[in-house]
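A single chain, nothing else alongside it, follows as structure tokens in the form predicted alone.
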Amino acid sequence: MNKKYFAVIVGAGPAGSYLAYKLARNNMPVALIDKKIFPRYKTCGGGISAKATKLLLDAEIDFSNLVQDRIKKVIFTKNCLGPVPVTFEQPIIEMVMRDEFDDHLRQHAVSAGADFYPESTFLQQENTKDGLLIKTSGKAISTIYLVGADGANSQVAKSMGQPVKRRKGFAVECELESTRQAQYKGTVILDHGHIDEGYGWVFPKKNHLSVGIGSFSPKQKNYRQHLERFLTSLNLPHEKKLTRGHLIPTPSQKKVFLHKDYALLVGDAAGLVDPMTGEGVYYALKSAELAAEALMKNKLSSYSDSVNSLLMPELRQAKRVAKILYTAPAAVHSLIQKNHNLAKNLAEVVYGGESYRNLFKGLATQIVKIPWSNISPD
């Protein structure tokens, strides 16, 4: 007899992996589905928050053998030039590898109890007397309840019939070996001006940099060439990297719905991703959390209720940042070149877990010229 679970989660990234973990660990039968083999690639800068360190340590799991390296230096640049550097006594961001990292957490969620099936592609779902029927490329899995954490293009949304209206900016990244790598340890820079509604960054790794550019701006094209350039500024050798993108799913509205029935949405499928910096590890794993505590309540409303009221208002915030630092990117860093407390704050909130909603106000009321028509955050 085929096993019954209590939920299929299709998807093993952080948000999938963390759901699993956190149901297995309360005695839930949970099947935890991907389309790939694990470790697999991911595009993706790698920089891990302290707020979403603390998270992972507050439920017992512990990433430090993963580390590349430990960022205490924040350098803000406008067109490469005008550095404005912010060091803290303690590491803001933990770098990894996101084929390491999210592998970590899927063996997390195997080790408390979940079935894990690679090469599974999610193909649809159909009712039952009794629940779900799940039918994937490899088998039929029944369940009570299904989670959509396969990513910015969802196929479970788009199963529930309700895909989320979201904005999609994209990112480009390419790893490489420099002679200059040394002098990056600890390091990140965050520059604006490369690109429209977007910002260029570079991550130390062990053994490489990662160094990237995104936009929210849909008109953008030609992400390759902004790189390019970007990496022409920072003076960095361009043989010997592997280039590729990704989309970046943020939400577009105020309130959000992410369940039907029996089945819901979260991380990136539920396009929750800051729509300043497009970090999206922190609210996969938020998003998790707060789905397990709904699912295991049996009551799926209480998610998006728990979503609506704790994470949309942060990110409305964040939006709204978003648009000043966008609209006025040189009159931001012009700012922040001469008051280093709202330089601190802003890395703080990017990485540290400050409110946006600070910062927005130390932003605003210095900034007069932009106007306010702009910086609506819907």
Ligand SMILES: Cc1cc2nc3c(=O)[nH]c(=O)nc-3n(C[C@H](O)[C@H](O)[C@H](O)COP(=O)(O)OP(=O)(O)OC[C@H]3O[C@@H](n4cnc5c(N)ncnc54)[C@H](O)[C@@H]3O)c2cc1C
Contents of the next structure:
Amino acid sequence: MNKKYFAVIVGAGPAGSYLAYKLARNNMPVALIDKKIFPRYKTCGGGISAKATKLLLDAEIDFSNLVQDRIKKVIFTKNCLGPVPVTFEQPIIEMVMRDEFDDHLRQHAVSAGADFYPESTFLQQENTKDGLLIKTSGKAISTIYLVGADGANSQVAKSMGQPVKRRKGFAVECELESTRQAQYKGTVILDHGHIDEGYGWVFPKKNHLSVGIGSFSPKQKNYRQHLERFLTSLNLPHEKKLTRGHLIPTPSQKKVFLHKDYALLVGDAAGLVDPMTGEGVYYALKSAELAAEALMKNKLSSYSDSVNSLLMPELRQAKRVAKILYTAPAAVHSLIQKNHNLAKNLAEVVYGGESYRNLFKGLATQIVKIPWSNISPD
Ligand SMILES: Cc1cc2nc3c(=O)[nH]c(=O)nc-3n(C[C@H](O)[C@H](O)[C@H](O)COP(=O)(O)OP(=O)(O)OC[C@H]3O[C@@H](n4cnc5c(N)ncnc54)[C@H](O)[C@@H]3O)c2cc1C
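Could you drop in the structure for the form predicted together with this ligand? We only have the form predicted alone so far.
What follows is the entire complex, opening with the chain shown before.
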């Protein structure tokens, strides 16, 4: 007879693997399924913020052997001009390759006791008299609970009738070998102005640069052209490169409902991505942690409640700051050129060292003082 699981988790990205790890460590029988064979490539800047690193270390997951670079300096630019550097004593972001990072988390889940099924695409869920039957492209699996950790195009969310609305932005990135690699060591560039409602970035890795551009606006188009222009402005030669893109889902409701019957959604499947920075790994991990607590209490509604009380307030504040920054990038850039504390605060929200609420206050009070007529139109 087939084994019956406590939970089937669809998707072995950070959200799914970390949730499987948490449940398996508590002796819950867990199946982690993914449509891909691992390790698998994942389109991502691979920036792991200090708050995400802390969460993993607290859970006894050390990924220091995978770190490609440690970031102590953020440089803000506006259309690649007017650099505003902010430096830190300690690393604020660790750079990884997501294929290695995700596989590391998946291996922790398996070592803790989770069963991993690769090349198993989730197809549908069916109610049975004593639980759920999860149909996949491989075998059918019996379970009490189903978790959608299957990313921005979540099929589990569809099977639940899309309980959460997500605003879908998009980002493209490429990985470049560059003779100017050394210049970027320990430093990230965050550039505003090249694209509406978004930004461009340069993230250093061990042997290459990860350069990308993204927007939170569902209306934005022509991403590859924007990336080409960004690379040209950076003066980075770019004949041989592979450009890949992926959706960035952010919350579009004040309050979210992420559970229905015996299923719930975590990470990108739940739309839990920071609408100012696009950081999703921390929210994938944190939502997985909250989901594990709710599942072990057999009370899925407490998961939506926890997300609404612990994650949504900060994401809403991030949206307010994003509105100022992306409506008037030139004005904000001119402000941070003059006000180093504000520049520091802007860098600090990227890794979780400052709250968006304080940054919003700082920006909102300063921005009314700007002589708008002196600022070139964005
Ligand atoms: C260009 C770009 C750059 C980014 N840079 C950063 C960054 O630097 N730092 C950061 O914190 N965030 C970044 N993000 C966001 C981050 O990548 C995501 O938020 C994060 O990967 C979400 O994790 P997840 O586990 O929810 O989903 P994912 O990592 O997307 O994992 C989902 C998994 O589900 C599997 N899957 C999908 N459908 C099915 C199915 N039907 N059946 C079975 N398996 C399925 C997939 O194969 C995949 O392994 C970036 C995003 C983009 C697009």
